Amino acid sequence: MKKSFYGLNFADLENLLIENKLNPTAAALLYTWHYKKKQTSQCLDNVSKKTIKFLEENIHFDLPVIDTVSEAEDSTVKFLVKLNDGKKVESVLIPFHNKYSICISSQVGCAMNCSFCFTGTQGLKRNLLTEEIVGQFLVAWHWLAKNRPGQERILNIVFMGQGEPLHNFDHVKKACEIFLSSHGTSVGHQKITISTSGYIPGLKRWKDEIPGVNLALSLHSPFEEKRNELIPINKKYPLAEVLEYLDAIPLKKKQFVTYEYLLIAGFNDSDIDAHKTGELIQGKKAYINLIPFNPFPGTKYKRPSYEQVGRFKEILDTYKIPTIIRGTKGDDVLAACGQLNTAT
């Protein structure tokens, strides 16, 4: 069975060439051709006939296929991406100043069963392979090049789509290595963010294995009882233990841990919740993203008023914690935070 080119990090590709008595310098040529130049055809320039023959017989360059595209009024784009086995995932392009962030999925479905997340209602189907993660980025880039020429600038990658990224640690790690490679897409460390619900087996590996990218924790409540309802794995991996692992992660000079706080009307948006959150995060090298809840079919939760969101931020500001309110984008096509689902 042929291997996917997009499942090989740079070292993998070099080693594969060496093992087959081929010139490893072809690795840089191939990475430049398929990642920097975004070419999908076979690279023939400066590559030996022997290497070309090996690639034709052993490597494929297939990308996932875009099944459907949903464009929101605010120019957010949601892709339903079809994988080789027929399963599907969603990824989202989020616009800012004629540039984009891409929200990537790491699993088909999710095992975490978070009550505020539409993905959690479909359960976990399987992990995505490295090439399926990287493929989401590439097919989105090609869509932009064709449909919004001149705007094919995807500067940020966030692992905040379907799935718990640290539950699929090995493939997410390798995808990051590919994105970061100077031979390939050359995305900066500070431009990649991996979000976690607090999956400690992955956090234990983070310090030594994840190559310096940003980490975001789905906090959503400083109170164990409320967090247990929102994020059921909190019962197994309690917040206090999660924070110990986060505090032990070495951060670069301008690097912070992001604490994501989903505000739900009448549940976790009170002054008491805000003060307790401030006390919990105060003094850490961190900032907080406040996310007004995005409704989805069947949910019991409601979005708080703009005034209440502002009040929550004002209280956090008194604790000298950098706090931003994340604007909602793409909710008219169920592309906003917590709204992705491919169960049907």
The other form holds:
Amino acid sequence: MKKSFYGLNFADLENLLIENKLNPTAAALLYTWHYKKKQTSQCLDNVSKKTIKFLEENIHFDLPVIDTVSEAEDSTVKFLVKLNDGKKVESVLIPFHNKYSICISSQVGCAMNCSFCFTGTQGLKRNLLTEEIVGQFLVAWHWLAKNRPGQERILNIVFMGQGEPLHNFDHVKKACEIFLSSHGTSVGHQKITISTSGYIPGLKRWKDEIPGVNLALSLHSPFEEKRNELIPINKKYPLAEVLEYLDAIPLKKKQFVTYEYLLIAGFNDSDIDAHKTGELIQGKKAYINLIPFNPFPGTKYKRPSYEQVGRFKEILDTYKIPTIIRGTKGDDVLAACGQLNTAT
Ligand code: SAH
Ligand code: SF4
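Next up, the form predicted together with ligand SAH, please; the one we just looked at was the form predicted on its own.
Shown next: the complete complex, the earlier chain at its head.
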């Protein structure tokens, strides 16, 4: 069976060429062709006939296919991306100043079953392969080049779509290596953010295997009891332990850990919750992202009022923690974070 080109990091590609007695310098040419120039056709420039023949016989360049596109008023674009086996995941392009961040999925569904998450309601169907993670970026780029020419600039990659990225560590790690490669898309370390619900087996591998990439923790409550209710794996991997792993990650000079705090009306949005969060995060190199809950069909939770969100932030400000209230871009097409469900 042919291997996907988009599943090979640079070292894999070089090794493959060497193992097959081909010139490994072709790896740089191929990476430039397919990732920098984003060509999808076979690369014929400066590549030996022997290498071209080998690639034709052993490697495929198929990408996932965009199944549906929903464009929101604010230019956010949601893609339903169809994988080889017919399963679908969602990716979202989020605009800022004519550039984009892409929110990508790491799994079909998710095993973590968080009570506030639309994705969580469908369970884990399967892990995405490296090429399916990288493919989401490439198909979104091609869509922009075709539909919004001149705007095909995706500068940030966030793993905040469907799935728990650290539960699919190997493929997420390899996709990051591909994004980071200077021969290819050359995305900077600090332009990639991986968001986790606190999956400790992944955090254990973090500092040795994905150093320099940004980490975001879905905190949602400083209280273990409440967090147990929101994020069931907190019972197995309690917050106190998660924070020990996070605190041990070496950060570069301008690097921070992002703490995401989902605000749910009447559940975790009180002054007491805000003060306890402030006490917990104070002194860390951290940002807090406040995310007003995005409702979805059938949920029991409600979004707090604008005033309540503002009040929560004001309390955190007194602890001198930089806090951002995340807008709910793409709301009108159900594209905001946590609204991704492809089960139906
Ligand atoms: N599994 C990872 C990453 C994907 S979820 C994680 O949990 O961190 C990305 C972010 O969207 C998380 O912070 C998650 O808590 C948030 N989210 C999930 N459901 C949401 C909802 N209904 N409204 C707002 N944010 C939500
Ligand atoms: Fe999975 Fe994240 Fe949703 Fe929890 S919030 S179910 S970890 S995708």
